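Just one chain follows, in the form predicted on its own, and it is written as structure tokens.
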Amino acid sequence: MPDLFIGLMSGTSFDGIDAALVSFDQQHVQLLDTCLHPMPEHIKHALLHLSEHKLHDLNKVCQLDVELGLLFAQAVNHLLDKNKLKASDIKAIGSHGQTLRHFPHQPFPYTLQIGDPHVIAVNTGIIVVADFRRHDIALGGQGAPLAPLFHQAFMQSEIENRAIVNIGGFANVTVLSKNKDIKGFDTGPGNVLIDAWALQHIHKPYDENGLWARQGKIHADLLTALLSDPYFNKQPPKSTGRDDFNLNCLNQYLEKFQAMPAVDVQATLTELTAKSIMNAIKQYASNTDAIYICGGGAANEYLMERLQNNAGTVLVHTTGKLNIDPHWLEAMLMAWLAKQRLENHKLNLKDITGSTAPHLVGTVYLT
């Protein structure tokens, strides 16, 4: 029989949380079900505040830890009512938790992903495995991205020279050669900006399709600017998040560019996630025959135009075209590493995150 695991992934968007029920069998993964588990207004609001501001209310955060972690069991209960399937069915969950801050930088390197797994795990009646990312940085690492390692795994091939895109709210890539070498590391943002624009002028979470910031202008100065942040030129490996770019950030840049209409920003913030993981690729993978797009970038039409504008002859597909839905790779990869963890088996992160040795990766909370 195949083993029955949950992954539950929440993202930089805030737009819910990804719960993905997944079956392995040796070497194969499949999907059998997901849901969308919607994210209370309140939490969402006092998510988006505590990732931009430096200062926050500690037990702000402290409740939002169980508030969440009582979220992600309602979550994985609806889908095992909705599978007709009992606790003692799934071997594990696999939950990453919501990231709230990610400084993986000396002298004191740090990440803080929230969503109690003690809560999760006797509220389900399942055991969980998070904290995914913490023992990755102790032992010298980035703690992220931690999706090459599923890539490979699942995506890789003898004959083709492949490049494995997620776009989430920030974006990483994963190089996978047909000499089976692999490295990974992210790019720069993905939909962080994007959508926190979209929030602010045209008040919605995300810009659907990519329709407004079609409507604009790419504007050669401020892309020139956005991209001479310092992040692009540092060498892998190497991870991001809200602490490099955010509102805040981007404000700073605009100040030169004032009369700028709101329209052309999101055009040019779209054309900045689309050339910054292209200059990745040519960078640091010039051979590859073809990108594979995942996460919710996948599903915005205009940049994945711009994708494969900026990638010349490359072609750009899914990850649907290797039968990997595009949309729930993430908390499918959650559930793996819950896999992994369960099995004791060391992951070898060096050439991704940068880690000295390999480790055990995520820690197991009991129900």
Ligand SMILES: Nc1ncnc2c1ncn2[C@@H]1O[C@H](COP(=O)(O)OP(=O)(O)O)[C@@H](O)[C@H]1O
The other form holds:
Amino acid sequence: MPDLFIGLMSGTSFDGIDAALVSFDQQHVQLLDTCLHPMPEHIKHALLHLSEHKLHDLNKVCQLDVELGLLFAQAVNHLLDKNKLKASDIKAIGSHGQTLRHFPHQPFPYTLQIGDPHVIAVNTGIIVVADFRRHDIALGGQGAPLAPLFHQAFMQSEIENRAIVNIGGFANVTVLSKNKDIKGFDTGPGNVLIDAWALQHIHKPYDENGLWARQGKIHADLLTALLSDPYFNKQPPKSTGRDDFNLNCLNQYLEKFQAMPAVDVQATLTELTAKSIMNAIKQYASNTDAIYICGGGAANEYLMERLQNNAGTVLVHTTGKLNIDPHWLEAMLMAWLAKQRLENHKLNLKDITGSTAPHLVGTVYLT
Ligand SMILES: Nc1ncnc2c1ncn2[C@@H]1O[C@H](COP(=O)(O)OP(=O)(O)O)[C@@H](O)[C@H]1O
Ligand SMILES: [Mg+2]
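Mind giving me the form predicted in complex with the ligand, seeing as the form predicted on its own was just shown?
In what comes next, the whole complex appears, and the chain from above leads the way.
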């Protein structure tokens, strides 16, 4: 019987909790079942408020820490019921937690994920591995991205130089060379600005299939202004989050473009995501043979077309082509990280996050 793990991922998009039941057998990973557990509107609003408005309400944060822990436990229990499994059938849960802040800069670099792992462990009866980023930051790293080692484990090729791009709220790229070299960093915004603009103007949480953006015109001057953001010129290792890219920052760039129709802004924001990803690949992985996309952005058909347009002759696929479901990869990553931690495998993130020493990634929380 292969080992069973559950991965929980709740990303910066606040679109719900991804729960994945995963089995590992020697070198193979198999996705057995999934559930997208809904995030109640009041929690989503509170998280948006805390992220965008820099509200310093400590009581609210403490309360949400527990509320989210309970919600994560519910997602796990739902997945267990659905699969007629008992808590004792699962080795461990890997829970990312909900990021509220990510600021890996001097003099006091920090990152904060909430959703109390103790609450998850007690309410599921399963060991939890969580807090995957802070040790890395304490060791001088960015604490992000974490996905590249998982990409390397299951998607590296001996015949093709690959770039794997995850497009969640933010986008990160993993460069997997045939010669086994690996690089990885956040390229900048993924869906975060596209979602925020869609919510403000068409009152939808995201621009479904990019249908709205497709109706607009990409505005070259606005695109140039947005691409002048200092994040894009930083050298890796680098990581980003809502602290760097949010509606407030976008509105500052838009001050000079007041008359622009909202639909053109949406087209331009979609191009910003596509272009900043491709610029990063061209700059740091110019010998890439093929690009594989995962994360919610893979479902945005217009964004996928713009990525292909910017990639020229290099083909852009989803990770589905490599038999890894693009929408569940990050939850699978959490399950894999839990397995690495339980087996006491130290991970070397030096070429990705810049942390100075291999370390045990994640902390174990008992039931
Ligand atoms: N059909 C779709 N059309 C366009 N965008 C989509 C679609 N499905 C998902 N998305 C985008 O993907 C996002 C969720 O992606 P996800 O990988 O879960 O990100 P995160 O890790 O930040 O939660 C949504 O907020 C939305 O922007
Ligand atoms: Mg999500």
